[in-house]
Structures are given as C-alpha cells and as structure tokens.
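For reference, the chain that follows is the form predicted alone, supplied as structure tokens.
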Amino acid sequence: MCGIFGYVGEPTEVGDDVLAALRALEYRGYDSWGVAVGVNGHIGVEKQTGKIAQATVDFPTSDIGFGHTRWATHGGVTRPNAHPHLDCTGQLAVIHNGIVENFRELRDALIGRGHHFRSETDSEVIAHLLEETLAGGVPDLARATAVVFDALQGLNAVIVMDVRSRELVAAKTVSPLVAGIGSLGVAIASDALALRGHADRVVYLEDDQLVRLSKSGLTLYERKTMREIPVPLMALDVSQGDTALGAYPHFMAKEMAEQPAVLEHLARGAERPIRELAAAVRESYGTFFVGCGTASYAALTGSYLYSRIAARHVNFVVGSEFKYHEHFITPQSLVVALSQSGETVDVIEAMLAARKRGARLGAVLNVARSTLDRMVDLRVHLDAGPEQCVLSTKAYTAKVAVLLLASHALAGTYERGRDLVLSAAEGLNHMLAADWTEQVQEVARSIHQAEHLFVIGRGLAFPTALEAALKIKESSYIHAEGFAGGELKHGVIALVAPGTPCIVYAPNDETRADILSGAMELKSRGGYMIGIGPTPDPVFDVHLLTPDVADAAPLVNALPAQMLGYHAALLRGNDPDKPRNLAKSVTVK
C-alpha cells in the first residue's frame, strides 16, 4: 500500500523530483514519508511523519535518489519507522512495500550477529541482510538482492540503493513495480502515474524478474537464474490532465462530478468487451464475482442484476474470503474480479487460486496493464481515468454500469441497457446542479454531529445501502451501517434511538411498499428519516430526489451518499481525499 519511487540519471535536483513523485503516490499511504539521495559518497536521508502537502527537502544536485510514502504496518507512525532504512555502513538504503512475514526470526538472527536496528519495522531487516550478503562475497548488488529477496516471506516490492555503485535494484512479488526510461535517466515506481515527466517508455515487472537501474539504463533479469532478458518496453500513457485537480477543491468532488461522462463513455464505447464478458458468463458452469470493499458491493449489485435481467445465477464472494470458497472452482468456472487499481492483494490471491484450479479468469477494472489486467483471459476496462481520492466514486458506478450492460447483453437486450445507463448519466448531470447539491449540503449539516447512522435497502437497493454506509463512514468517520430492510426486526432496530439519522433507499420497484414499512418502524422509534428515491413519502423527514431509471437506480443512488459523506467530512474537519488509516491500493494482507 506504500508508494515508492526512484531515479538514476543525469544530475538534477533529485530530492525535489522524488518528493514531487511521492505526492502523486500519496494516495497509497500518508502516515509518513522519506527521501534518500546519494550525496558526496554517502546517503543523505530526510524523513517526516504526516502528509507531504507543502513539504520541502534540502539536498544538493545528485544523480541518484529514491523515496517512500508510508502506510504503517509494523511499528508506529514515527520518523525512525519512516523509510528509507539504512544498513550499518550507511552505504545501502532500502524502501519497501509489503510485509516481511518472517521478519522476527530474521531480525533476531541479525541482532545476534551484531547488527544495530534503528526502527521497529520489518523493512529494516532487508538492508542488514543485503549488507551481510555483499560482505559474504556475493559479487554485485543485483545478485545480492536476488538472494535476499528469496529469503523474504510474503508479498513484497523492494528497491535498494547502493551509493558506491550508483545503482538501484528492485524485485517484487504481487506488489506492483513499473520501471521506465526517459531523456535524463531511468526511474521506477509502484504506479506509472509517478513516472510522468521521468519516463516515456516503461516495463511492468513480473514476479520472477529483477531490474537494475543505472546511468547505463535498465537491465532486466530472470531472478532465479540471474540470466539477462530483453526489456519489453511500451509507451507510457499518462497525461498531466488525468491527475490535475483543476478548479475543484478536492479530488473527491472532481471524481464525483466526472461520473456522468464516465457512464456515457462506457455506454457508447465499450460494447465489444462487455459482450465478450456476457458470452463468457453464458459459457461457464458457475460464475463468481470477486471484489473487496466498494468493489465488493458493485459485485453484489451485479449478482442482483444478473438474476433480475438475465435470469442467471452468479456467485458473489468477498476477495479475502475467496480461498474458503475455492473448493467449488472447476475448469468450467468463470471468476471475474472487480478492482479499481488492479493491484488489490486479496483479489490477486483469489485469482491465483482460481487459476490453479483451471478456471477462466476475467476482470472489470480501471487500470490498464496492472497486475490483474495482465493475468486474466478477458477484461473490461472502465476507462474512468485515475482516481486520486482514496474513496472510490466514479470507478464504483462504472463497475455497476458494466455489470448492468453485461446483464442485458446476456439477456439479448443490450440496447435497453445502454439506454438505461445513458438515462442515469443524464440524471446524474441534473443531480450535480447547484440546487440539488445545496439540499444535500443542508442534510449533511443536520447529521454531521451524529455518532451513528443507519442505511436500509431491499433487493437491488440492498448493496447500495452497504456502499452508502461505507462511503459515509470512510469520509466522515460517523459510524454508519447498512442493512437489508427486512432484517430490522431481527435485532438491528435495537440500535435506533431518538434522533438517529436513517437513510432509506426507496426506488419505484417491487421493494417500495416493504421498505417504506420498515422506514415507518424506524421513525416510530425516533429515527430521523432521509429518503432517497424518485417519489416522496410522508414517512420521510427529508427527501433527496433521484431520477426514476429502473434497474439503473444503483447508478444514481450512489451519488447522494457520496455527497453526504463528502460534505459531512468537511463539516467535521476531515480531509475527504485522504481519510485516516486508509490507503487507495490495498497491496498488503
């Protein structure tokens, strides 16, 4: 989940360049950050806790440097625990994304052999192991890194700097790394976004590879044998506009506003891959949708859509739970992963397990050439553009739109699905107008001091209720829970006290009468009722109007909760783009 970046090449203000690259990666972790630069025969290091924001560093011009923005796993959020970490000689430095699962035994052995540790992290063992390996006669940093990397248990990405040889060496397992070549030198990062301005051609590392970066360029090796292999470079496709905030106050506001255009693009331009996904579902004997967090609620929504539109059963499994269901997988199965980043470790592990059992693999994802994209047999790219906000908004609605369209493709009514998505896009444009957003802001003002909030939905609106609660708690830190409306009497209603905000999804479908009955039960216990749907009802204390778009309702019903969470976050003094304890790309278990 951490962000890492390194550069070797012509002398530049490399400390400033590394810090700027880390800002592009800060969505991956923002507990602390650090920069290391090769200076006058030693490694200069600057570390700080907290977000990067307007931070500066003071290093002389150099030809080599790297940096790290951290999401803490081992050790508290302190300057000593921030990366980079040095060996005892001060000539080697390491930055790391992942968890070294056997770090305790490695650390204890290193301490027993006289090594001095400066941090509580698992990552520091890598620097000391490299020091020992090189001192023990391994002839170069690349081979030493290969030896040490093989001693690490877990899913890791490691970049090593040697100030003496002026080189960086990197290896990875599952955690992503992409290296590139530019006009001034070579660079490497955990996300291609950070390579903008440093590279125009890139290579995405595979798990069995190791890369060496020096002034002479990139050298790629097969890690087990250290045999040099060709570097399959491709063009870097990241524009400045993709990640620019523009006139918006936050990336969350920008990405919410981009949803209509994303949906329209999918409806008009993604028919071929969506039909291929539908055909794969038709041909399979057992289809599984897999996702984590927000993507899991999109997947659950898909299971309802396939049932009601195409009369087809698909199984939904949370990514981290898939390994407990994999016994059902056969060579006739289709496993489709949903992911914004294409790097979520629980999803990647689920797909690896499915591959071992011979299943066909598919993906609905936003980041082309990501780990997930490169491992599946078929994919639908969302083409939603980068999500810089940690909270997913436009990628969520894009995934649901793909599943809606694929359901209609399977049913032979693709044009109907396309019209629904276009109607939802038009409806979202109306909802983003000033009068509607001002009403949401007023509701946010009325609830932002609440300790608890509950959301109910039935049928197709049930997964929407779960996603709404997640979005509100992620952004505002209000304790929010989503429930199936029919579960109220089975214990949930005990949580409702006078004044408790309760959001009720009430679409114009077969669930409306039942969900309004549940809303009345909540109101009779003192709940403050916030209705979301096309039609008002006396049970609502306040009603947020959404357009009636039939089975595309999850697309328009996502926005009210996104906006409520956003505005409640601002009222509570939170940063909606970087919520506490969270990171965008979950690459550790």
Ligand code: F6R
Given for the second form:
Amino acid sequence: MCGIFGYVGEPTEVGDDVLAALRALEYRGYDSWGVAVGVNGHIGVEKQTGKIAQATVDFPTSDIGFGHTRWATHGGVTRPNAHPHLDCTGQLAVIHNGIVENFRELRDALIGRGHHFRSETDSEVIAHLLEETLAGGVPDLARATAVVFDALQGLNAVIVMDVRSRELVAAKTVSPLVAGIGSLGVAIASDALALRGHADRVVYLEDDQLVRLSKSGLTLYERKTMREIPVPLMALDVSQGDTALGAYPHFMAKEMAEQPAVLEHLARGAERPIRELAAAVRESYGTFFVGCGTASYAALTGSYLYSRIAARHVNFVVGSEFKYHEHFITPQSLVVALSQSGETVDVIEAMLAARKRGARLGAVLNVARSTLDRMVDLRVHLDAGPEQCVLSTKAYTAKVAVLLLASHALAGTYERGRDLVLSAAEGLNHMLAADWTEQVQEVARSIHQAEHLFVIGRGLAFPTALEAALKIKESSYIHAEGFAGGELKHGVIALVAPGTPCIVYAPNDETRADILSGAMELKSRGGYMIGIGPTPDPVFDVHLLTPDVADAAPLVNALPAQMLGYHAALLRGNDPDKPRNLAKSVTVK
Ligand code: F6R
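Having seen the form predicted alone, please provide the structure of the form predicted together with the named molecule.
First the chain shown before, then all remaining chains and molecules of the complex.
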C-alpha cells in the first residue's frame, strides 16, 4: 500500500531521486503518485494517477524533497487526491500512510475556521492542522508535528515538510517508517528497499518516537515528552536476495519457479528456529495461528498438520477477526503470526492485542527487520528472498513447509518432515518442467473465459482449495470459490451449471473416496472436472498429475492453481504481478 520516501541533504536532482525511490516501492501496490520538492520559498508538486512507468518529473536541483505512492482509501483515484497535500500557505506539505479515523470532525472544524481543502482525502487535514499549530505559536516543526499527530486517531505514518526551515519530520503508529544516513544527506521511507543508494545506516522508527531530518542529520525524540534521545543506527541490510526479473516474463513466474529451492533451503537450514517454535507450542496452553489472505490459508493448513502429525490442537484466526477471539488469550497462550511482509496491519494489531494480554508472540515471516520481526519473542525466517509479485506464491509454500516441519518436530519425527519437504521440492521441479507446464496452459485455455469456478478439497486439502481459489481469482479475475468437499450439497451445488469448471483435490489419503463422490455429484450437474492428485480417476475430464508426497501434499498442490491463475491472467490480458486494486503490503485496516 502507500509508499513514502523523503530526502534532505546536499542539493541533488531530488525530484528524479524521489521518483526512483518510489519505483522501488511500486511492488507494494498503488493507484496514483506524487512528488514535492522545496524550490526556493515554495513547494513544487507534481502528481499523477496510474502507474509511474516511464513518467518523469521536472524540478530544479534542491536539498529537500519527498514523494508518495497512494492506494486510495478516502477519496477516489484522482490527481487532487494523490499526495503530497499542501496547507493553505503552500509552505507546508504532507504525505501520509494510514487512515485518520476522526478526519470528518477535524475537516469540518478546519473548514469552519476558513481552511481551503483541495482534495477529498483524510490526509489533507494534517497539513491544515499543522499550519494552525505553527501559526498558534508552537515554536518548531517537530513540536508542531507531535501536537498534530496526537490529534489524529487511527494507525498512521506521517511525514511533513516545511520549506522555510527546510526540514522533514515524521511520526507513526504501527505503519512502518525507516530513516537513514548516507554520504549526501538523510532519508526516510516506508520500506528499507527505497533507502538503497541514500543511506548506509538506518533506524526503524518506534511508535512512541518522532524523527526530524535536516541538513544537520537525524534527530530522534521521545514523542510524548519531545526529549531528544540517541539514534540507535544499524547497517542498512537490503541484501535479502535477488530482486532482478532475470529471464522470466513476470515476477509471478519467477517466484513460482523458485519454490523448490526455497523449500530445500528451509528443509536443510532452518532446523533450530523450527524446533524452537515447536517447543514453544509444546509449552503453551493454547496456540493461535494468525494470518491474512494467503497467509491465513497457510495458518489453517498448519492447524490440520498439527492435528494429524502431532495430535495437538492449534487454533486458527484470521488477523482482522482476532479481536473477537482475544478473550481466550492468557499469559500461557502462544500467538504465532504468519506473514510474508511482516507489515500486515490486521496481523500487527492482533499481535499488539495478544501482547497486552501477556501472551508469548511468535512469527513465521519473510521480511527480516519488519515490524512483526521486531516485536515477537521467537521467529522463523522463511528466507525465501524478495517476493515482488503482489500475489503470494513462494512465501505461501514456505510457510506451509515450516509448519509441516514444526509439527514433525513436535511429534519427534523431524527427519520424516525434512524428507517429505525434500520430496515435495523434487516433485515441484518435475512439475515446473515444460511438458507439465504445457498441460496447465492447455487447461488455462479451456477455462479462461469462465465466469465462475469452484475448487473442492477435504481435510488437509480444504485450505489448499481456499488458497487455489484465491490465487485464481486475484490473478485472472474469474470468480473462484473454494469449499470443503462435504459442504457442496448444502448449497454451493446450486451454482454449478453445464460447463462450470470445478477443480477437485484428490490426494491419496483418507479423503479420496469422499471427495471423488462429491466430484461425481458436480459432474452429474455438468461440471467440467479438473482433477489434481497422484492417481487418475474416471470422474476427471482432465487430470493434472501431482507426485504422492503424503502429508506434504499442500506443498505440491498449490502450484497447479498458481500456474492456472497465471496463464488464465495472461490469456485475459491481465498483469499477474500487479492485479487491480491489490496491494502487497496491506498497511491499512
Ligand atoms: C494473496 C496475497 C495476500 C497476502 C495477505 C497477507 O496472494 O498475497 O492475501 O497473503 O495480504 O500478507 P502478508 O503475508 O504479507 O502478511
């Protein structure tokens, strides 16, 4: 979601630098963008709707500038609604990530006091509030920002610019911000990736802090007291792997293809943290797995794996629903978040609530030093390398692999788990070969014009069915729904018409007979049956053969749906890396 970058230092082509940094944040997902540069006594602003693509900006050399990629929440995708927003004087500018929950009352009051608004956004109130606070006698931008930030409700990250004092000030709650020092000046961004080339030492801003960026460097304050505090700098580490597309046409293709290597790496190299996670589950009195979207399906898969492999009950809760379950959390509970980015706000909020109740916090996550990484007591890093396609593929299989290994660790059969993950990796390598891919492309051709598609699975394959449906709908925009096989006759079957594509997960386990009989019911109503599993069956109109890897089946079963979604997306003219309306880092509620 919204991306933020700002710079103060030696005069440079700052407009171009900001635009380049915004390109590094594009993967987060956005619908419009804007850049502001301090030009002599005023702030120059350029904004556009749509993608940055080949866009350029035209600003003179300057010592101060910032920019923003916007994912609309309040106000349509229009040029005036893109950030930065100015105050009435044009001397102050603001960029913002989050939602100012009390913006209506603030805006009405500001309009009542004569302020002129140019956008429909919640964010613009910040610029006008700052204008009033400074005019009201608060002596400097840092103090004024602290006052304004206090008046905002919600989870927000804010950076303000004052062209007179030529400084930027930033504060945040939950939404990430990282500031850094480089050879030419200081910079700040919502993601360390954007600081590459601008900083070599960085500090991750905490919720109770405020940071000032000026020619004299970074100044850090405790926000409530405005007491200056030391800046705990650390080396910038964005060397988490290869961010180049290489020979692949899309990041989605690249990241699907990386899955065998990611699984192998985890199976061979992550034993210690995985055993620690297993031990924490053993010691807890009640474990909760929490995640959103694809990560929630990995979490649900985990609850099945713990049950069948380690005979241990693990609760599963979607991040945004956690607050309705948190009454069960005690200091004996373990709450484990699953997250690729480590920044999903619904997950972070759940973890904050769990911490308030004294629970032990764990995480299975990909992005090191993310908010989640910094807040938990124990962690397993997926080490899957950057996932740049908005859709999650390799991080999903990596999370499931960790949970499979951790449930085997709990059961005292770690080596069996490792063998299964390695067999799944080998199986995926075969599935990524040309002949298997061509078969999926053929199936994609036959279904890409469908309006609806259904996916069924039972037991361990039920969460896989949910994930498969999500992957197909967000890449191809075909309406796809996943169901527990046994639920069909309770309603869903009403939607099946002649020719409706239905994907059936039929592993060689105890669910096979029942799922095939469900498949027969769909076929009897004209469903076009796409079977996924290690053994053919006459009910399948087409069969995508997968290796038999027992309880590691979720690791090989994700790929067919990922590939179907990818190829259907291409056939429908969609960009699988940047689906409409979706964001990679979901940092607003
Ligand atoms: C789907 C997808 C999303 C994410 C979800 C959680 O392909 O990518 O559903 O899985 O937004 O994101 P993380 O894992 O970063 O917490």
